[in-house]
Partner chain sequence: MSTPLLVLDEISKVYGSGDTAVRAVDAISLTVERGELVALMGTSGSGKSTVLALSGGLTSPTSGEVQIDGANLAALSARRLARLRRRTIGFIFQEYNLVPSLTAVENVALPLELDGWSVGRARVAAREALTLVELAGLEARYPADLSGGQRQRVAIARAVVGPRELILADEPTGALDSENGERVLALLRRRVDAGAGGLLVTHDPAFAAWADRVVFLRDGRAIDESQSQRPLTTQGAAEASSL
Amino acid sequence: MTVRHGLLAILGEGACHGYQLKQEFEVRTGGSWPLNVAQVYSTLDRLVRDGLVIEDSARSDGARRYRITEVGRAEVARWLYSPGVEASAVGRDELPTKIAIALTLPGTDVAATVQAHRRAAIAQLQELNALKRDEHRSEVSDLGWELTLDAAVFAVKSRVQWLDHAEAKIARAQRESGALPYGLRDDLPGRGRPRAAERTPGDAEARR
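Just the structure block for this chain alone, the form predicted on its own, nothing else.
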């Protein structure tokens, strides 16, 4: 859900068109998560459907801009400070991308975000260790299951170490450089979604 919430968080700084959101997301995550425009617009359509974003009137250049709602702002706050699916011990870890975006958002307590996710990781580690203890009580040991639990434990331990590292590095950067957020950029190309009347059937097909 990081793309969805990342785009929503960026919209919290001001109205944007889709191509601008794509570039803002990629810049703020250090290019680690490239997006295509069709993905951005399909995500925006879902955000509008869910009442988290509204469409502004098209500008004179035809670009359609999107604006966050109050419900959307509440969802961003929940995402920033509440560990979710990105805390999974398996699969792609979305947490670094969340922290990278949080660093760019004015008014965000990034330290609180890091600490909330660290507490969740430690709780998850305790649950995994409890599972390992229960597993060893059985008469027949399933080596595959044991190794799977071991991999999850190593992954969560690694996340805790990374969070400790990130917390120290962020604190040092804030001491040395002050505030880190930088706001929306004004130097991005003005491409955006055209007015509905100007869209072609091929545009709709590309967004599917």
Contents of the next structure:
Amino acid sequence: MTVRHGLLAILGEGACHGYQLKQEFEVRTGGSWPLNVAQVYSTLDRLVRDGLVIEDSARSDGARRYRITEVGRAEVARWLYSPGVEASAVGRDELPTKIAIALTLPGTDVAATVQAHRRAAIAQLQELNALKRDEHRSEVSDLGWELTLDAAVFAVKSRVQWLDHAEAKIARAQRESGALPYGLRDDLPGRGRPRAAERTPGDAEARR
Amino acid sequence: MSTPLLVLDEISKVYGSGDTAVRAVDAISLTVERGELVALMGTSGSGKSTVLALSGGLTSPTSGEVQIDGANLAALSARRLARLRRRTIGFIFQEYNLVPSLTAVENVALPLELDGWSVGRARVAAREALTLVELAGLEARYPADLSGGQRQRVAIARAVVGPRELILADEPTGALDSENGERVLALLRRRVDAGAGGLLVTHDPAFAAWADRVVFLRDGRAIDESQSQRPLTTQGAAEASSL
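Now show me the form predicted in complex with the partner chain, since the one above was the form predicted on its own.
Okay, now the whole complex, with that chain kicking things off.
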């Protein structure tokens, strides 16, 4: 909902037409989130439908302009000051699943798997630092773009820290209990999928 | 091709002997050129700090050779080694290691004065180095009157003051928050871009990624490395040569 709320928040500064709004959004987010005009207008249509925005009656230059309503302003304040989906939703990271499976496969060098991902992450950080360097060298500094880059740096850095943590934990587990258990187990349910009645709510949750 | 600033040729370091011998560094080879920043990463016990100590002649290898600017450290007399450490190498540690009873400028001037520079000349160079690390105006402060980030910048000024070319940094950002750590790294990077060579030990991936090359260590061995695909210099070549 970042686009919807972002556009709404910009309208809080004054009435805009669609293309102007697209440009304002892109400039303010350092070009990190490009929008197409059709997407902007469909978002505006929904904002109008929900009573957060009204179409301005004055059309001096022929372009439709949009204006925020009081309800819209309240919604912007709610978005800015209360954590929403961006604070609670943790995107599915495939890496832990890959490492967990690698651990169960005989003959897999899990340390090499960990290192391959660590090397790739460091290369990503080097690329992000090169982008930051470009930003420092440019004439106009763009704090929004710099913070967006910083956020990417923190995300990749935390992945490397998790890999370091995982490597140490795996090494200790292997020291303490020898090889980790792997191989196909025969105590799992037999042929095919379990019948619906046997599936647990957790299964259904996981499948979603 | 000029002589590399630092060459580690198959160096090993073994502590103890017999059954209790610990191979802290195991046949590592590495070069650092002028204008290049190399980072060492690895878990504690991987040997990265030992590699740094070997590179600076603080300890000698059990086998293999360390060369700085073409000179084999093992072949130098103790006096010449001490002089090389004073003149060519700048060390930066996590704990800053500033002398508490000396002001910022006195701390920075100290290695030059020990090397026989006149006090006046050493102070001029120290002031320049403090300006480089954005501490102009705080020269007369004692370490206790500076923040952690400022103290580390004094330590960097001391490491790069005068003719020093090889900067050896062991967790220089370890005690700093990320914003101050980033500033410290930017200063290190800038000095390297101006022609120094740097070897950086860090466990922080974001800071390691300011290096042109990141070497990964495990159990005393270099197991892998990541070379930056794009130059990471913070300035153009013309600006670098004017520094």
